[in-house]
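Just the one chain here, laid out as structure tokens, in the form predicted alone.
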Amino acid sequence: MAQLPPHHQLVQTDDGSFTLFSENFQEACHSTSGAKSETLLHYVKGCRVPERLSPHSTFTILEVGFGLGLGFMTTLEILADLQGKWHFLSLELDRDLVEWFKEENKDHPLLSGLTWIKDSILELRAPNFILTILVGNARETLPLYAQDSKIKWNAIYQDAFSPKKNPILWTKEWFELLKLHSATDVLLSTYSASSSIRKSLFESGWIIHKGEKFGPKRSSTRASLVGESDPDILLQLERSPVLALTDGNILVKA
């Protein structure tokens, strides 16, 4: 295995898979109850990716937080034998981690062609999928890429470090950006079930649904742009005194 960059540690989780602990964020990328199991439940299944993959158009997945690449690798494993083309677009702040992933997979039969096409974009084009990793501040890299590429995503893996550690990727303005570049059939899934995050989603125009529990968490959150929000969630949000996260109020708190 290639040497991880400084300030990162591998942590084995309960299902035998590994997650990454970031010393900078003082947080692990996944639940210690099972990194791969959580990825399957919340993201691949939570966004109903396999059943929505189509042979007639490219299915686009946006992942917020690349980390060790577990979201991509799990998706690749599940979609390997299915017909259909897909584009996996992921965001990562830490260039060293992306370089680690490239080195770690230099002999992988499908991933050895990873190439820096720009200083901040690592990409691989395979016969049935594209992997694009945007490196840098996601609030800067994603709008530029989306505007230039005219991309519309069908699934969003909202898997950033927690709102307490990385609030800028959980605000109303962030979810408005995601909505702006989403396809009508988009499904967003996240491990968070906090009222503040659900309010951020709801106030930016998303339809809110309750997601499955995993590990010690009693619930998670799914979101779409069509249909109606779960009535019990709306009642909970109406009664909750917490505010939606916004770019303004997280800066005030900081």
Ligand SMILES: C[S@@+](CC[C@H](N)C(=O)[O-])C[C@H]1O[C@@H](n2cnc3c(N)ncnc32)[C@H](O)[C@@H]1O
Contents of the next structure:
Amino acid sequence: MAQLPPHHQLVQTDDGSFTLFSENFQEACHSTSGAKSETLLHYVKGCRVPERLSPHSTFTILEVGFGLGLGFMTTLEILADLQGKWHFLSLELDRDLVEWFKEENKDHPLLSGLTWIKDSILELRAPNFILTILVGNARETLPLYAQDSKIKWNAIYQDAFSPKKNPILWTKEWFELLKLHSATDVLLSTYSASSSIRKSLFESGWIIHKGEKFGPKRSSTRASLVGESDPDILLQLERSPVLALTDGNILVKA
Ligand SMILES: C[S@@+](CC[C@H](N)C(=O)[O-])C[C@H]1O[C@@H](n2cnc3c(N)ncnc32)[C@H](O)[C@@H]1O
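Can you swap the form predicted alone for the form predicted together with the named molecule?
Let us now look at the entire complex, which starts with that chain.
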């Protein structure tokens, strides 16, 4: 195994798969109940990726936080034998993580062609899929990339660190940006069920649904742009005194 990225420790989780603990954020990239099982449940299944892959158009997935690449690797494994093209666009602040992933996979039959096409963009073009990783602060890299490429995503893996540790990727303004570049059939999925992030989503125009439980967490969140929000969640949000996270109020707290 290549040397671990600085300021990270490797942690084995309950299903045998590994995650990384970040010393900078003081948080692990996945639930210790099972990194791979969580990724499958919340993201690949949560966004109904395999059943929505189509032979007629490219299915686009946005991942918020590339981490150790488990979201991508799990998606690749599930989609490997299915018909249809897909584009996996991922956002990562820490260049060392991305360099580590590249080094770890330099002999992988499908991933050895990963190439820096710009100083901050690592990309791979395979026959059935494209992987693009934008390195830098997602609040800056994503708007520029989305505007230039005119991309619209069908699935969003909202997998930043927790709202307490990583609030800039959970604000109303962030979710407005995600909505702006989403296809009508988009499904957004996240492990968080906190009322503040549900309010951020709702106030930025997303329709909110309850997601599956995983490990010790009792619930999670799915969001879409069509249909109606779950009435129980709306009632809960109405009764909750917490505020939606906004770029303004997280700066005040920091
Ligand atoms: C929970 S981990 C993602 C795990 C990943 N999805 C996986 O399956 O391996 C969150 C990631 O978000 C990254 N991150 C934190 N703040 C960011 C920012 N402002 N822009 C882009 N990435 C960020 C962290 O460096 C970390 O790798």
